[in-house]
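In the form predicted alone, a lone chain appears below as structure tokens.
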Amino acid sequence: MSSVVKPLLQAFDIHKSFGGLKALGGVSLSLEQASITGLIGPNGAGKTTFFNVLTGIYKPDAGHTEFRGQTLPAGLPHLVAARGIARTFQNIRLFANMTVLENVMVGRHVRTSAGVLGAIFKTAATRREEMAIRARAHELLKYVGIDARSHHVAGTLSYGDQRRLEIARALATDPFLLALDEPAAGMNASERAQLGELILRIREDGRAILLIEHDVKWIMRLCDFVTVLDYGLCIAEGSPLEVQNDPRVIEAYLGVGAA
């Protein structure tokens, strides 16, 4: 008898309001392992709010999320990260005055075990762990294609390389799910193509990716599944082809004839 494989993540009927503004009116989502899911919709549709709920920055007013078979802690981003969900933000949030390597090493803190005393007295175990963290950071910088800049100050990188650095730092937490909030925003066509190749590689290595992006054509080429939000509600979900041909999506987001 074959067993049913449960989704990696399931969000159930998520509601979130800010004062009198209802940002999410009951959004549900299912994510499969080793897949890329796009989350699209007009400005103000609730995409980033939904991201912030999933990653623990916001506590939902109602609903819950299950990840790897367990309910995620609501409103506790450090615990969500420890469970295996990492994210990037619309606005780049690097430590601009630290080196590229140091930025990735910081991201590794959720997988370290050295306590305060170990850090103060630099015990042998702490030194070994520090060496392992440094080595892993170099591996990740090579993975995203910027290891040659490991000792550069992060703020001096090009925009596209700063985005790659953010992804490397997120990967340093060893996530099962990587949530990317508009990672291609501000990129030129060449940078966007390179980013797409990196995202496909991350999926091929077994991670799931949840992706917000306004470049609809890029999303449709890249994703296995697409979910569309409008006014805080899910109006369509399915394969890119199914979504592109959904009349509600054409009306709300893509524009008549865009499919």
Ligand SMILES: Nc1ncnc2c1ncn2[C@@H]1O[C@H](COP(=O)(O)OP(=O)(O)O)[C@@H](O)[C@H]1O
Contents of the next structure:
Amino acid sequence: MSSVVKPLLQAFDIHKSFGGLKALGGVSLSLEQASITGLIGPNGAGKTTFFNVLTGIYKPDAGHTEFRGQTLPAGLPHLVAARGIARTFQNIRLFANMTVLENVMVGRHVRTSAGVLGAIFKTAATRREEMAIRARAHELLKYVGIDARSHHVAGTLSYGDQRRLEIARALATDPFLLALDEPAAGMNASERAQLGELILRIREDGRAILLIEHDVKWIMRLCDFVTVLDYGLCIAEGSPLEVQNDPRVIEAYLGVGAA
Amino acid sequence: MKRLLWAAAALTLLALPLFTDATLGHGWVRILDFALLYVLLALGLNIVVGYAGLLDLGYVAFFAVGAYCYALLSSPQFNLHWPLWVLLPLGAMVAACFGVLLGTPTLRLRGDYLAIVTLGFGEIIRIFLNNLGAPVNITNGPQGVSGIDSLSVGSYNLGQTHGWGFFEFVPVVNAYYLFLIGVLLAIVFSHRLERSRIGRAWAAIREDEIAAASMGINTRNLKLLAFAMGASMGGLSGGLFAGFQGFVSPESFTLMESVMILCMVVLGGMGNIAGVVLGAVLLSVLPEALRAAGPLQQEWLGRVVLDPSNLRLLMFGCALVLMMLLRPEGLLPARARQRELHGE
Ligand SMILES: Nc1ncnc2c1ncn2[C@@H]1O[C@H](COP(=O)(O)OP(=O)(O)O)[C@@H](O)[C@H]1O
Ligand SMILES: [Mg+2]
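Switch over from the form predicted alone to the form predicted in complex with this ligand, please.
All chains and molecules follow, beginning with the one already shown.
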């Protein structure tokens, strides 16, 4: 393999302001195929805003993103999902009153096609598709380890399981890139370790992962690359080791002397 | 056992109008007919409100569109007399188009704002119907359209009495069976939609629109689809109404009707078909039963102390307040709604 494989995703000079507040002041980022990239930075650095721009929830004020050789549509989340980027949310956004299984089944929406007529007349094709959706949803629940809970109501799951469910739902869209916004927040050490294993497994399946996280040790162990944001600007990027020793990062984020 | 229950239910539904006609008279069968039309309306609104979670306070507009569609194409107004099997689907389709027309500008709105815009839309349709009598007479203005052809299936005119052996099928009984078919179809459609990929997408939008969009759901199209599907049932109900009454005028389509249909959905339990049917039947039949309160007071107290129509409103108000306090999710709530309002 040559070392000039085209990156999976390239964001070019993304700007986003809220009123007078510049949340992103020109962020560029590139992600490799089947890699785990950490996005770190202090609170309010603009990490979640970057996710929201990337996944089409916000329209950037300037800048664009290329994904698998094509420009991503700006501000159209359903098209971004169709292109193969799926995400989870910092403050979990499950369909809390639906069952665990239904949540994952919703994730299959974008890869299936049954319409009103198929539903009303219960055509053979629709029934087949519905069965495949269900089977795939169970498969994904097993994959993240919560299939035993498939008929529980999503909102009643433990915090850690809700995070897993969100990942299963995102995986149901068959993404090339999975963007996780603080998936380990609020987890204890053993849950964190399990989550780390899950993330590694997802990468082994050939998907790339973009990961926002605060626990620096955890992320340094897990990631292939790390990008550091501060005040809406990318202040460092590289391998975990490089970033860890970058004086700007130490000053801005880790605190002087922390590394 | 289950089959036996179904058979019993089917028999009851089939025998109900004949029995009612024989015991209580035509008037009560007519009340049942209207109950069925309301069930159809409530099921349609349930798709918009219950499934997709969009508030619609102008829903009666689609009923009006369906009714006028039928009225104009099957009456002396333009001297057109199209057959039922064309008019009913056409009315449903035209109403669906109006559903999309209403839906489009409201896509970005939620809650209160959505309620006000839809309310306005309902009124606009009514005002149009009221004023399209001149300079070119289309709707005949406030006088409405009369002389509408009665419902007839093939050569069977539902507006005439047919004797079949021992039984006598008067017009109100004939209409009951036609309306029942409409309602059963609407129930099957609703049920299947609810459990389909489309129904799940609606539920997802209702729960969390941003998460739904991020999972690849085209929220705009699915909301429009909900408006269109809901409106088509309203349009169907309107067509049946026009053919049944033989007369339509704008005053049948007031805001009060929209509110009433919404109350049926909310009282019964939005999102749940059985609940919605129950709500529609209760709210259309009970007020009629209360009419009897007038003569009863006369008989027992010597005079009418409480005017029945006031009594109706009073009971209605009390029922709603009680519901909101005790059972905000409705009489027969959908599982998901119950969780939303009470937690687990
Ligand atoms: N929708 C919004 N409206 C206004 N300000 C916002 C909005 N979203 C984020 N911000 C602001 O943008 C900055 C970056 O926020 P965010 O991207 O959430 O940071 P992070 O995820 O890195 O902690 C913060 O100052 C935040 O208050
Ligand atoms: Mg954040």
